[in-house]
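Have a look below at one chain only, the form predicted on its own, in structure tokens format.
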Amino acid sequence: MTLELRNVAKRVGAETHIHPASLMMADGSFNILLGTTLAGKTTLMQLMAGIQKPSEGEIWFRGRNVTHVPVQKRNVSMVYQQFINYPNLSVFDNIASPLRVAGMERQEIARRVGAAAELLRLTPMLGRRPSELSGGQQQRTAIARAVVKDSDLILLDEPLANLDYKLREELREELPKLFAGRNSVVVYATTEPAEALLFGGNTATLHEGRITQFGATPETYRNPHDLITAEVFSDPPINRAAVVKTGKTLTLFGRVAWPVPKPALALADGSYTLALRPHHVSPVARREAGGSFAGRVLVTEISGSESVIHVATPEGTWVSQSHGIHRFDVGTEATLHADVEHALFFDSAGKRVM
């Protein structure tokens, strides 16, 4: 059983916010939409509640056509970023509000949502109204508000954007374990890749309405099947540089040469894009390191033990992140460290090659 859009597309005027799209989420997963603003994440998530209506393709959810069905008679319950509460309302009240429209009795109603409140630590709150709460307090109560529902579709947009960090944190390991084990299929948008990688699951990756990619979220980052995909998975941007490949020598910024990796050594010669995630850059030689290269310093930033360096380069910027504190001054030469095993190859269309 399960949520599928088949070749689903939403059009607006001349302007296309959802390019034909397929996707297939089981009951029980926990799905994550990953991408930047005004990547079509939001767009989908109502064309997949039924608020917003496609403009093709069908959309059916257990094996039933939903495509024409309303948002009101369906059992979805949808979390924003910017929190929702009736503010004449308790919290008690508000997360009970959709359950007294079920028509249910009341020792049930009791019983939910005092396992929500506990759930998501606001029982000391269910007698308060929303004013009297912090911003975390009311977007709990809007995430147990979809949690008390048991809907069948739970979609939750950004809800985490506008908590403080302890907040966000704590509630970032606390969602999964709120719906496992529900017959639910829930979806997560989130601009974050390490948010979704956190949650596991399952990611498809969006730029500019297009779902790029889709599987288990670790494979999705692991193995993206194109450029686009490996950028929108990556936070520090990924790097990326165009190489030459002449045997077993790369030539980049048309003057750096680094040994081609052995996974690469099957590629014919010619030209490629090379990408490869700041993690795998460090100011700091590895013994499996197989490249160098220097840049002028643009920016440094260092937290706590981990330091990170913006340097430029031929192609642009090129971004280090690596464990230790290491100080560089803004403007001076910098000289950093490749783990060319890493990296990713593409052709000139942006297929991943290997």
The other form holds:
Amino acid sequence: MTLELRNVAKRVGAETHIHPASLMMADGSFNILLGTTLAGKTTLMQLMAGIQKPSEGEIWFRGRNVTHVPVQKRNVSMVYQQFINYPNLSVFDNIASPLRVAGMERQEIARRVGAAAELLRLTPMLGRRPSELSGGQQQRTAIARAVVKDSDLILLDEPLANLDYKLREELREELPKLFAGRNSVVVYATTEPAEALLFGGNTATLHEGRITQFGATPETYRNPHDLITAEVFSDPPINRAAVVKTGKTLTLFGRVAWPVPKPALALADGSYTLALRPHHVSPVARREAGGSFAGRVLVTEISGSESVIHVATPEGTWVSQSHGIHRFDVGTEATLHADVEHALFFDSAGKRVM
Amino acid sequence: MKKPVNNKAWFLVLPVFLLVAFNALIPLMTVVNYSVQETFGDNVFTWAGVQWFQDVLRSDNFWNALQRQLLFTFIVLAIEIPLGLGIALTMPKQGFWVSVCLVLMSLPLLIPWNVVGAMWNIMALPDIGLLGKAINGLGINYNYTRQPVSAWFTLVLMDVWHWTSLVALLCYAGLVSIPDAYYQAAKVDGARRWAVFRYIQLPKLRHVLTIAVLLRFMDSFMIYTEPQVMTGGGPGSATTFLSIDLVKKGIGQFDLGPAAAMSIIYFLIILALSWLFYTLMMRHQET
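Cool, the form predicted on its own is there; where's the form predicted in complex with the partner chain?
All chains and molecules follow, beginning with the one already shown.
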């Protein structure tokens, strides 16, 4: 285990930016911090890097307590949401800058910069200045600067957020390849659940300065331990409703009765919060589908092959995400069918019970 | 393809056209008119060709004033730009002291030129002025009405006091607009303070510095009020800059033709030098 946070917390004045958090990240691992804006992703990264000092707790790196080691002495590199490059240096000099600060030999610098540029397809642009590059190329330069010096820890703070869709897709595909086979701990912050799922690795979900869960990405997605994790790790937002279980019947919205899915039969009768991902709610009845309900259509978003239908329920908006084109006029009544089998159950404190 | 013609558009640009005509074109053309003609009373004009231009360019007064002007502007820029930049770099970025600094810095900018001149005039008096008396008290012989060096020293000091704030405020605005991530990235790289200044702050301030240099250049090149109030261009003609020379010619001696010719030359010099500055400073900036 290489990067280890032990009960690290950050307070500024009376505000708590990061609640005591413990994490372990292995060498060569790809770790994702997933959370909305202001969830504390950037602060957590700055704590890991040593740009900010924790108010309490310790940070260990490869068996050494680095809590008070400043960032300059830690061999860290970072990529930001904005494209941060030295404005009046060429791409070559930009990529070379961390090596020059480290006092590396000329030939070695040229060799490494060449390799990093090759990897990020920047070779033809080496002589240009950042202002003469496209946004994607500027961010590639920043990424090249981060990978050129064999850092122990590479932090990427929403690096794709400012790129347009096409470039984002492109870089998203290349990024994991770039870090594969390296010995660095990579930490990647994002607001998008889809991005986390695409990268795999490990995911830590953050909410209001708290790490709610940390584990292998698919596991965190499929098995959230609490309601907040399920909500953070779902886009479109996960559907939720208060339900009452009595015997083999679930009552939701106070009037709709659904059959209790088999694994949940073991739960004691009582009140729970049920959460169901949008792709388990469909306008088409499926054989194994257990429950249905009707609601007024608020919005229908139709992309090429997918329909996202927002329906008003007594407990707020529910969203259905399904394949195929399903047209519903706004204001009409739509009947949606839920795969109750996939429902997640939480107790009143938000803890997962099933 | 035939474009549709809509004459209504002319009415819409008319106000701007009139404005520009009355505040720029007509006065300029009047000056041009004077510069090529001989005039006496009663609105009698006779053609003079390039006579006045030749006179101006052959006169020692003009060249001496131009030299003084260039030297003054050079000194003032050489002090105010680095000093203003330095002040901006040391100003706090947040907290209570930001507003205190900003208000203090803006104060000199709010004072009219002639008041500045009068203030320093009194302050630099060698017998009763705070500054003048103090310098003389140090054993340095200082008298701005008699010694050209003292007069220059006082004028430069006055201009630096009056206008360094402007440079500092412009640079400060430029500095606070640099995203924090740049400084952080430099820190992660292990860059030193000098490298941060050289490779992040200075390049990011390029535009702001260009504006500051241009503003200070144009303004100091047209300086009139302060030397006029201080010494009236003296001692002798030690502080007779171009505008003072021009006013003497035009209003003092009522040589309207030569004065007009000189105005045009003066204008062209400012235009050419501004263009030169701008081109030099924007050399590497393609976007």
